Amino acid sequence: MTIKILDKKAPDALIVPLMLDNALPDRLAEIAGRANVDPGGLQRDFLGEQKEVFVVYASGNPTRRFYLLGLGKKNDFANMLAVTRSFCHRYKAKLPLKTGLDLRHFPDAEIARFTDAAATGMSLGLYKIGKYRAEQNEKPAPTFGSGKSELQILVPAAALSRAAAAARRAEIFAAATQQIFDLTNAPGNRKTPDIMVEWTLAAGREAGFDVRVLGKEDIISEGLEALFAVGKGSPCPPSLLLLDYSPKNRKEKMPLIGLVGKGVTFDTGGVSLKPSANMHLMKSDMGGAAAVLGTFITAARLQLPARLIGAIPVAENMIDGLAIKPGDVIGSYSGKTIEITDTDAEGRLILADALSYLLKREKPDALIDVATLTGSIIRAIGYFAAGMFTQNDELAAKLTRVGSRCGERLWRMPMWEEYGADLKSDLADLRNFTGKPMAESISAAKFIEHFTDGHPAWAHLDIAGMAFGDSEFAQGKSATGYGIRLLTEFVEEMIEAPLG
């Protein structure tokens, strides 16, 4: 599908997103006039509620039709993206080869942002989750979404250039997000550490960022003992992926941003075995790595004027005779020793080594780690935001603002010293799990903080409730792509306004 930006000559099939506000009756009267239908009936039948769809067929022209798409009362980026994505997924088989989307009735200041949202939503609505089906759907392929189809977005003439740039941006975000959907949705046997390494190398070559791989022997010789301990129970050895992006032909000083993502390709819990009921969802325990990878792909394709460095520890938390046991004491790259009180608290272990390794080589202006780390954060704030842990008020404000703007919200959690008291061990420098049924997401963040070398602008994002969720694409939970927009737009914020 290609996306074109126009200011007139709408195709016969036109999607019109409409707010539920005081202007709705006038909008409906105008559409009724264009379709030559009764405006009174239209205003009775279409209320503008979120995701509501009403099809208006023009009188005397059977191919001319308007898809009225309700936005509800939310006038923001995330709502436009969600509503258009849902609409495209439901109606793509019914849309013609050339379909329009009319944004001309929105304020000029919102056109570029809404173009980005709508183009992203329509593109993502074409996603298909059944990659591993032996028998593909026998229904004819929809005309809309095929290689020759067009989405024609109509905007005011004065906004053509801004909207065109926004549409190009949307295509980059949507393509990267679909790649991450496929990666995250892949089952554990199709996403072993070795496979994830090869996937990342290929993504780096395609998008334009460097990838260096530390394999099993490197991990042992470098002293990444915590990462090795988590992965040694699997027949697929762990790896550490080191990512580096900088734009072409840029010589001036740029912000340096470090991103670290938890890459547990499947998490059984190890000897501290998880309950079986939802263990199949643990293929998504690399959601933090997915967010970081999606950000690198997007930043490289956008050629953002910033340097990104990344570390992704990749491991499979499995059980065999070599697996770590509760009560074991292990080392770490930082030199600190760790008592293992729960082998299912493995994410913080591999993040500890990745953070220490990255910080020994670089001093980024901001450092963010992202992980599907604890069920505790879901119990605390549910499925509507990720938990943010940082001591830096300016960094917290910037991340919160970006998250609210793009719809990938964050809620700041406390990081008081008292929460770290329960990490004391009788045998080692730290223990990895408190064993208490409260505030575990905070304790996990306090554990990770020990391995940040006192970095003044570090944040930990616990995205356990956000990386895998309900969607149009699946009967159960599936990948959300959470974190790609958040981190990419955070990088753009750092370019425009670095931390003080």
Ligand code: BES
Contents of the next structure:
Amino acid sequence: MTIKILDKKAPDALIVPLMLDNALPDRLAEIAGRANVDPGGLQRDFLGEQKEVFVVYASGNPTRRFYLLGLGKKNDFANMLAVTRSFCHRYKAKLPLKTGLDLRHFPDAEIARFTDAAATGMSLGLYKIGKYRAEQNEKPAPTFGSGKSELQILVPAAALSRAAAAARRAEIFAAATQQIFDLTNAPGNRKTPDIMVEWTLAAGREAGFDVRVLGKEDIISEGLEALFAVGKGSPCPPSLLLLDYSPKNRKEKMPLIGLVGKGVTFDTGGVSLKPSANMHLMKSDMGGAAAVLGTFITAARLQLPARLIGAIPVAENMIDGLAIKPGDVIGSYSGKTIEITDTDAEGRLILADALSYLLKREKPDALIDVATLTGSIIRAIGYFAAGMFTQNDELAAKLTRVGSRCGERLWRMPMWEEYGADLKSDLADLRNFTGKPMAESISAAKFIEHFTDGHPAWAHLDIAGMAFGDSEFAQGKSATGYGIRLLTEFVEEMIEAPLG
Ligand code: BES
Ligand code: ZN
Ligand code: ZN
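Output the structure of the form predicted in complex with the ligand; the preceding block shows the form predicted on its own.
Let us now look at the entire complex, which starts with that chain.
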């Protein structure tokens, strides 16, 4: 899909997103005038409810039509994105190759943000999940959903250049998000650790960031024992991916941001085996890595004036004769020893090594790890926000604000020291699971904290409920791309206003 920004000459098929507010009757009257139809019917039958669609055909011109698209009462970025994505997903086979989207009736201050949201939504609405189907071509007719589609977004003349920049930004976000959809939706047998490594090397080359790979031998020689322990039950050995992005035109003062993402390509639980019913969903246990990779791709394509360093531990958690066993005591890169009380609590082990490895080399201004870490965070706050764990109030406030603004919400969880008490081990420095069925997402965060070297601006995001979910876009659960906007816009926020 290509996107054009115009201020006049709407194409024949025009999408008009409409708020459910006091201005709606007047807007409908105006559209009725353009379509040369009676306004009464529109005003009676189109309510403006969220995701409602009402098609108005212009009298005397059968190809000219208006898709009235209800936004409901929420006047924000996330809603515009969700509504346009839903519309495009449902109507793409009916829309012509060239379709318009009218934003001219929105206030000037909203135009850039709504252009970004609508362009992103329309692009993501075209995503096709069936990557492994033998038959790929469903509809031969050239429609918006198949072929070289063009979206023409109409904005007020005064906002043309801002909207054009917003559309370019949206194209970058949408492309990265679709790449991440493919990666996260890929089954475990088609994204083994070696495939994740190749994928990342290719992404770095294409988008413009450096990727260094620590393979099995490096992991052993460097003493990344916790990462090695998690991966050693798999025939495909673990890796540590080290990412580095700087813009081509470096500035003197740029924020340095560290991002760490859990990259478990499949989590069987190991010897502490998971129940079989939902185990197939554990192909998405690299959702944290996906968020970090998506952020690097987007930041590099946008050429953001910041330096990003990333560490992605990649491993497959398998049940096998070579796998770690409950009760085993392992070492870690930090030197601390860990008693494995549950092999299914593997994410915190690989994050521990990735965090201490990164911190040994760099001192980022902010350090964020992202992981599909615990089922417990889903039991606590469900599927509507990720859990955020940090001792830094300013960082928490920034992340929360960015998350609300882009619709990738965060909810802060407590980090009181009492939650870490049960991580004491008789034999080793720590154990990886408290053994108590309570507050597991918090004790997991407390475990990771031991490997952050007292970093003053560290946050851990538990995205177990957010990375992969039910939606109108697929039969089963599928990738959401959660975290890409959040982290990228967090980087932008750090450029605008560094932490004090
Ligand atoms: N990958 C899982 C967490 C998870 C659960 C992600 C559901 C997405 C959806 C993680 O490795 C895990 O198994 N955690 C255990 C921890 C427990 C053993 C302390 C859990 O949440 O049950
Ligand atoms: Zn697990
Ligand atoms: Zn896991």
